[in-house]
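First, one chain by itself: the form predicted alone, in structure tokens.
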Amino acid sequence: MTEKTLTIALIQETGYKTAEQSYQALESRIREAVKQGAKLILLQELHSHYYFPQQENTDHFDLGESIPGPTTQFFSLLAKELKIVIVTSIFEKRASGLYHNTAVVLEQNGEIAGCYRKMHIPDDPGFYEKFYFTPGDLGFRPIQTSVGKLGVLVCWDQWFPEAARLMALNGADLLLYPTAIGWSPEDDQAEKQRQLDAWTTVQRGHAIANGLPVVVCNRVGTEEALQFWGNSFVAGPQGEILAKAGESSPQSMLCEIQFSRTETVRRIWPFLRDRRIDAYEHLTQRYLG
């Protein structure tokens, strides 16, 4: 087996009132991470502004932007200068009345390597995303880059094993989740802990079930009614925690991934070999009860 390693940086940040403020803060952290050897940068979900879906407000559609657009242009120049791959998260305006929650992957040469549009869209108190986002139509296809095939998914997608599995079946080298998740003021400490444990556990399960590293970058800090819980982390292909950020502070967290671990783990736990693909036809049904 050929040993291949990749140093990833997760940029866990707060929300900012303007895109320019966020660009400045993120650029500083990215440059710091690159000095420490990072070759792949993962930013949090909708990092260019506050998490606006806490309310249904048509004025918030003014935050939408095209691809290419201001955010991709800014980070494309940075990716090209620093010779790194950057995974951004954008409120995409595709057309009038048609918007997506979109991750854009920028190559080391500054070009757009590919996009992923969030497929699972929540609609809960404080997370009124269905008001803003049309479900994605690009499927679960990894994006080929100079650092590997990136299985990029977004936030609410992280609860669905089908999304992770399809990325794995399409040859992803790792799974990445830009995220914006937090607690509401009504949650007591016990409920907060249950939610955080469930969030971490389900994604570690994706790592185990698919024999892949999982990289999760959450936002942090309090924005209006939501307290974003941070805890960005990287899990290895057996679900082992390789790195974990704190709960309350912005930080740049670096972690080295060894891609050869996927081959090693899949040899001893050959879940893909033993899948009963002849018996799963009902998975396309909504409910069978």
Second form
2 protein chains.
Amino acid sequence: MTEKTLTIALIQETGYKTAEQSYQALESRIREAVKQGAKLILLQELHSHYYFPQQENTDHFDLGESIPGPTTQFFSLLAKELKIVIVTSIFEKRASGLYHNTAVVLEQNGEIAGCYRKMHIPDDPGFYEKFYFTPGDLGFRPIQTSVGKLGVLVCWDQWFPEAARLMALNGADLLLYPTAIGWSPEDDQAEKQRQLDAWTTVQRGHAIANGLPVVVCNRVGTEEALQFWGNSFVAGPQGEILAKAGESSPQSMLCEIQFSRTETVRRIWPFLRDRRIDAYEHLTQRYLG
Amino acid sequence: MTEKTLTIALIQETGYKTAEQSYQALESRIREAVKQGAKLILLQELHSHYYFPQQENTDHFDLGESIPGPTTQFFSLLAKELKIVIVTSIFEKRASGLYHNTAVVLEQNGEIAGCYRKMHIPDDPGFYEKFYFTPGDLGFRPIQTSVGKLGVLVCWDQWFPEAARLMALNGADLLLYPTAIGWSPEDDQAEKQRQLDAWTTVQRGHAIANGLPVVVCNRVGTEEALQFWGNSFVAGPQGEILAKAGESSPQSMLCEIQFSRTETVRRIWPFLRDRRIDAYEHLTQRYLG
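Alt. form predicted together with another copy of the chain, vs. the form predicted alone above:
And the full complex, kicking off with our chain again.
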């Protein structure tokens, strides 16, 4: 059994007014994390900007960029210089009137290893994402890199067991979620706690159901009406919490993952052995009632 | 919005040497729970017997019974007398050489409302279920009763998000899991804690992902090499724990469920709205690597 390990850094940051400010803050944290041994960097969702989907405003489409584009160029130079893999999250302009919420993985040599376009798009008060992002059309395919096969998913995807399962079936070594989730001011403390617990629990559930590590990097800090709740975390393949960030401050968090745990856990809990694929066909239906 | 509520009783019991002893113990707890207002009773997995799948022994097939048979007859009389719905769990003999692990739901009038044959069958040291139980052939169909549409699943099913999702898509009002899970003596305390946490977490995850209450009734007590870990619980549609039983003793636990919570939670978290059914077809594949 391999004893391969991987040190991951989650960069939990606030939203900055400009991309340049974001780049600066993120670069400084990435350099620090690499000094401490990080080989894979996970950034939060839409890290180059404040969380613009709080309003539906056509001017915000100005923030869209191509791939490759300014953000991939910036982080690709950093990846190459530091010999690390970086998972970025970009407001992708694919064509006029066609935008996606896209994770781009940059290799140690600075090249683009692959992209994942957010498949499940939310829309609720303060998170008007359906206005901005066309649902992804690349499917649930892990991205092969020098540090492993990365099952990159984005934020709202984290509530859908189907997404995690398909990444696992496609051979992902771990699941990674750049995220921007927070509380609305009108919710009371008990509701806020339930939401945070649910968010952590459902993703730990994906780790357990698929016998894989799950890595979640969330935005933090208050932006207008929203309080992004941080709490970035890493769970092992039994859903056990390996590392957990705070709720209110930017921070880098390092965590070492042992890939051999997946083999060990899947030997005692071989769920992939026992799936009833002969009885799952209706999962492609909207509803059956 | 309806304010319909339902008081459920989970009967967390030990395994008894004979069916008669089991019936007596369960009847006494059921009568007590009904006095306290229970309208729906959930029993643990294979509640009429000790946990016989600890060994592969052809003599144990003597414990199999038909449906209807002694156990359904006993609990059907009780359901009728007390005007309650009971979810039972039976070692079903369907034909010589063809046995299932089957949940049978009994209506308030004593009739059989429906059956669910355990779809996912485990097999690991101490749980030799593949030797005894043919995988179910009834699919993931909730059972309509006078107290709601019951998404009854059994034990090992609890690790599979597909099962929970299909029950939800088929209109289940809640998910119910009769269960018999426990620790092996060779695992250390940290591993035992991880297993218990994982078991609770993955099922709370089903509640969250589907916006439904989840009710889990587990066996308790030591039988030969296995220590069944109890910890029966009820989670609401945000995965919030509504009630939780102890780890080492038989007990009845009552919990009131408000069905309107499903509507409320699904309005803020409308996952069913956003499922990418156009991209899920490979969920019917064994593996894609």
